[in-house]
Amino acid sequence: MPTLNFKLNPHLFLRDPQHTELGQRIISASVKLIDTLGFEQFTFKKMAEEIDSTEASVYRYFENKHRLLLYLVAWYWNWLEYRIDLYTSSLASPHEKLKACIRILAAEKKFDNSFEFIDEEALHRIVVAELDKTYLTKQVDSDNKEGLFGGFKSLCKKIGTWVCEINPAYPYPHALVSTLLLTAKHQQFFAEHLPSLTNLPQVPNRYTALEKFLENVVFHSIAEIHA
């Protein structure tokens, strides 16, 4: 059992898995199948096989498989903002706290045995991959009014915070760190894949740089507004 759980969303589950062997089996299985088939090719009844149940078991715990991706997903923004707070509560100044904020969001993800049943750096790959599948659907409307992307909001908030504190007068704090969070992923997904759509590097102290370029963007962004 892990030492630590999140209180997540009751409508991202019909039972939280969080909280029975089976459930964290079948979440285990579900990030190692979506990190090695992608979403697309994902289905509840390859992770019964691989977990060696039954579909109808996996449908106690998740209606369909978009639901269970939003609860990876979610799952993933709670354990970020729960590291965010454990480096940034002994830090005085909005300024170290940001700066110390991106360092988290650019770091290579690592597995974080605080949580044993997840592989927070297979987990860190399907957001990165698979995170506009969340949102970019007809039904975004109807999950934004249960809540189901609270996780995100949650984290915007905690940093917009900060930036509200650095510089109160700049008029866009939420803009800024929504595509904070979003150009983290998606730099990291062109450096993998599209490397032609960015600078960072093919080798691994693309960490280092995708951390300067998001300071240098977030932090020359809050100084030019001043009023």
Contents of the next structure:
Protein chains: 2
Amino acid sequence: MPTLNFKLNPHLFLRDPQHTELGQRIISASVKLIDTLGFEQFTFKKMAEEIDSTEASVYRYFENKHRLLLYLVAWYWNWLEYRIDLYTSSLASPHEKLKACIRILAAEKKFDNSFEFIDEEALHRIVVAELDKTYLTKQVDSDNKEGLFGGFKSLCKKIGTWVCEINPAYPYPHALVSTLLLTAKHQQFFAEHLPSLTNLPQVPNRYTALEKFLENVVFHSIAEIHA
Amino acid sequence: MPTLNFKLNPHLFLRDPQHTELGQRIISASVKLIDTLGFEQFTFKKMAEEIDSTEASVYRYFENKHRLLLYLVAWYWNWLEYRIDLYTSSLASPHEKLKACIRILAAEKKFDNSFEFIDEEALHRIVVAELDKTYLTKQVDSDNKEGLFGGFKSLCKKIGTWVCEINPAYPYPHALVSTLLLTAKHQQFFAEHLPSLTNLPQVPNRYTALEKFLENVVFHSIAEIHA
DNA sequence: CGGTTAAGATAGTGTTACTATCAAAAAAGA
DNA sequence: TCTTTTTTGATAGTAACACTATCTTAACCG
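Given the form predicted on its own above, what does the protein look like in the form predicted in complex with a further copy of the same chain?
In what comes next, the whole complex appears, and the chain from above leads the way.
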């Protein structure tokens, strides 16, 4: 099977982890450990032990653990955009594309593990729980100048285009799309940990409810209202 | 001037900082320092130096810096709910109440400093930048059991009631309200740091645009659609 | 075979997030 | 006022964390 690789912003890493065996083990163990420990408790030392390597070796790939998180999240956005492209390219109307997009965003993840060294379900949980920490920092502006949020922006732009095609007069396409992307994650987190802040039921019905909620918000917002 | 105090969940602190002079200096300096340094770079040591006290003394008030952040955010929610009550109590219809609520949420903050030791504008910036970190942790469930997110939940419930009054058939009142509360913060952050993820303009027009965006999303979502 | 590059091994540094102890000062109670 | 309790300050110490540096070995490349 041919390995599917993503071209990620080279500022995210010092050495490209996709190209070496140690690099892949770093990614693999990071996903597993951040998922189980949470980003705060995760350290390069613990991860190095997990893969029988050393802290020093890990630092040759990533400047620090924040960059590593940025890398994982960038990878996630690329992967999501790849799947969205896959499922929308055959669709004709922007309305259908947007709908398909929401379905993918809200879907319960049961993946064909197309990537040998990435546990996509664990990565999905990481994004739900840690996404906001990638940009809610004091270095957000310099990180942004380096283009480290390119994956998020690119996706936001693409979906925004469809919103504009559906209703060219709608004044907040990017605000609505970034809200859509974040809300998809936050509501999953609330459903799991703070259920009184949401109306999503427990699994297995959670994901269809999330899809309906997001559809309701997005399509009603951009619809012309005939009062 | 009578000091207006909030009754906050006692699990948030070890000693109530509102009741002592040192406690008030701790709160005051924390708001200032978290605002300028960001929560990650903020330490009890730096703060203790700022107020010419010691780390040990600070630890007598707060178990750790995460609890301190929870405290500040809880204070913020109480303060917001207080102001929402103030401006909505005279209004008759739930529609007007919800509208007023969105106006307050989106308002540019220029405050009468009714609280001697809290810089409300700095606290507002802190909530925008650090709110999500209060619950995006591995201890979220135990923190929740202690009731540390009570302020958020209480506000969400109150606003949710109005949503239900406007449209009793709407199935996602709490999901919509939590989205409203978070989105108000996130879009402000994006407008400041990642403008391509939003459509809000620079100040001074940012806040009216945010208000319109939020109104659009909320009222269109809960409106009955006559297709 | 020689030269480059990647990885492992080890050590060290300054900082963070605490915990512990003891004494001084301030407040409260009798 | 004297005494007791409570609060604060001062100081010290610890384990873990986030790196940085250096040196050696192993692998690979022409």
